[in-house]
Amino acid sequence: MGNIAILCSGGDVSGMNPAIKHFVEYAKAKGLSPFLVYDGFEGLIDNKIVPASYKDVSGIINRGGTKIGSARSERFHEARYRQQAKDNLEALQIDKLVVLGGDGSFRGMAKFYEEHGIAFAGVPSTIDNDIVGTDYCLGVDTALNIIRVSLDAIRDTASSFKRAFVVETMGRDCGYLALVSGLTSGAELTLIPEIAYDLCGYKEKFKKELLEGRRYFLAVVSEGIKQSSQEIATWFEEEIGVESRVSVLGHIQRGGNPTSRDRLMAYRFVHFAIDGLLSGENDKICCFSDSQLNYKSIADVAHKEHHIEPALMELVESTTLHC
C-alpha cells in the first residue's frame, strides 16, 4: 500500500518514543512500509531516512526523548533544500509523513505539501500545550508530573524552614504548566503571563499569614511573566521578610518516563494520523478537543493566538490579587 515515514521536529517531549513504536507497528498492520527519519527536517535534507523494523522500536516505550532525534531546521525554509528533501523521499517512494512537532513544524510541512504533494499528518507535541485547536499536546502530562514531583520535594524542604521558594516552570509565553502545577501543588502564589498581577496586593495577606503561624511560601511562576524569578524572590525577602530561594526547573521538564496518559495519547494520535492519511486527509493536524480526536487544517492551527481553557483561568484569576 505504499511507504510512510515519521519524524520529530522542534523540542523533544516524553511520548515521542511511544508514538514512534506504535507508528512502526500500526503501519505494518495496515500493509505500509514504515521508515524512520533521523534528526527531523535536517534528516529529510541529508537523507537520514531508513526502513524500520520491530527491532528498531523494541524497548523504547518507557524512554523519554526520541530515539530518532529531533532538530530545528533553518535550511528547510529554503526552496532548494525542500526540493532536496522531496528528491530523497521520492527515491524511496515515500509519499506520506507523520510529523511530531509544533505549529512551526506544521507550517513547514504545509509549504512542503503545497510544493511537492508529500501528504502529512501533524501530531501536536510540546510540553507548552500552546497549539491552537487542541486541548492536549503530546508530552504535557509527563511534564506536569515531573513538575509535581519537584514541587512536592521542594515543599518538604520548605516546611522545615521559614522560607519562600520560587519555582520557575517552562512554557514560553503560555502559562499552562505553571497554572496547573500551581493549582495541584497548593502553591500560595501562582503567576502566569496571561493574568495581570501586582505583588503589592499580596503583601498584607502574606504578612498576616506569617503572624498566624505560616512558616513558608511556595510560589510557582511561568518563565514568561513580566518579572524574573529572582525578582519575585527578592520581593519575598524585602517586602514579606522571609528568606527566599529560586529553583528553575528548566529542561528536566522535557524528560522522564512517559506517563500512562502520554503513552496512550501517543498511540491514539498516531493511529488517527495513519488512518487519516490512508483515507485522504493529506495535510491535516490531529487535534484532541471536546474529548475526541479530529482533523484540522493548518489554517485552523497556525498564526492564531492560543488561549488557556477559560475554566482553568478562572481558578487562578479568582485568587490573583491587585493593589
Second form
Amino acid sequence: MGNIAILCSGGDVSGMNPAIKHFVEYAKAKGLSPFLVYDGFEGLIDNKIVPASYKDVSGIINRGGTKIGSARSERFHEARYRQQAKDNLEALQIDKLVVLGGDGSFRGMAKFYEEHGIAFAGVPSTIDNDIVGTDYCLGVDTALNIIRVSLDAIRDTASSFKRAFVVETMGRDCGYLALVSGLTSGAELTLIPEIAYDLCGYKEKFKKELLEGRRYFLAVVSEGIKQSSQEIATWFEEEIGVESRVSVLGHIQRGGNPTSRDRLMAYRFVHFAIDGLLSGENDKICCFSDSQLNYKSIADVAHKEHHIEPALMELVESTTLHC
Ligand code: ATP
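Condition change, the form predicted on its own to the form predicted in complex with adenosine-5'-triphosphate (ATP):
Following is the full complex, with the preceding chain placed first.
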C-alpha cells in the first residue's frame, strides 16, 4: 500500500520512543512499509533512512529520548538540500512522513510539502507545551512528573535546613511547566513570564509566616521570567532573612522513562497521524483539544501566539500578590 517514514525534529521528549514503536506496528497493520529516518531533517538530507522491523522497536517503550535521534538542521532551510531530501525519499518511494517535533519543524515540513508534495502529519512534541491549537504536547506529562519528584525531594532538604529554595524550570517564554508544577507542589511562590509580579507584595506575608514558625519556602520559577533565579534567591536572603539556594533543573526535565499518559498519547497521536495520511490529510498537525484529537492546518498552529488556558492562569493569578 505504500511506504511511510517517521522522524524526530527539534528538542527530544520522553514519549518519542513509544510513538516510534506504535508507528512501526500500526503502519504494518495497515499494510504500509515503515521506514525510520535517523537524526531528523539532517538524516533526510544525508539519506539515513532505513526500513523498520518489529525488532528495531522492541524494548524501547520505557526509554526516554528517541532511538532514532533528533536534530536541528540549518541545511533544511535551503532549497537545494530540501531537493536532496526529496530525491532520497523518492528513491525509496516514500511519500508520507510522520514528524514528531515543534512548530518550527512543522513550518519546515509545510514548505517541503508545498515544494515537493511529500505528505506529512505533525505530532506536537515539546515539554514546553507551547504549541498553538493543542492542549497537550507529547513529553509534557513526563516532564511534569520529573519536576514533581525533584520538588518533593528539594522540599525535604529545604525543611530540614530552614531554607528558601528557588527551583528553575524550563519552558522558554512559556510558563506552563512552572505554573502546573508550582500549583501541584504547593509552592509558596510561582513566577511565570505571562503574569506580572512584584516581589515586595510577598514580603510582609512571608516574614509573618517565618515568625509563626514556617521552616522553608519553595519558589518555582520559569526560566523566561524577567529576573534571574539567583536574583529571586538574593531577595529571599536580603528581604525575608532566610538562607537561600537556587536549583536549576535543566535537561533532566527532558529525560526519564515516559509516564503512562505519554505512552498512551504517543500511541493515540501516531494512530491518528497514520489514519489522517491514509485518508488524504496531507499537511496537517494532529492536535489534542477539547479532550479529542483533531487535524489542524499549519496556519492554525505555527503562525499564532500561544496562550496558556485562562482557567489555569486564574489559579495562579488569584494568589499573586502585588505591592
Ligand atoms: P523545539 O521547540 O524543540 O525547538 P521545533 O520543531 O520548534 O522544536 P526548530 O529548531 O524551530 O524546532 O525547528 C526544527 C527544524 O525545522 C529546524 O532546524 C529546520 O531544519 C526546520 N525548519 C524550521 N523552520 C523552517 C523553515 N521556515 N523552512 C525550512 N525548515 C525549517
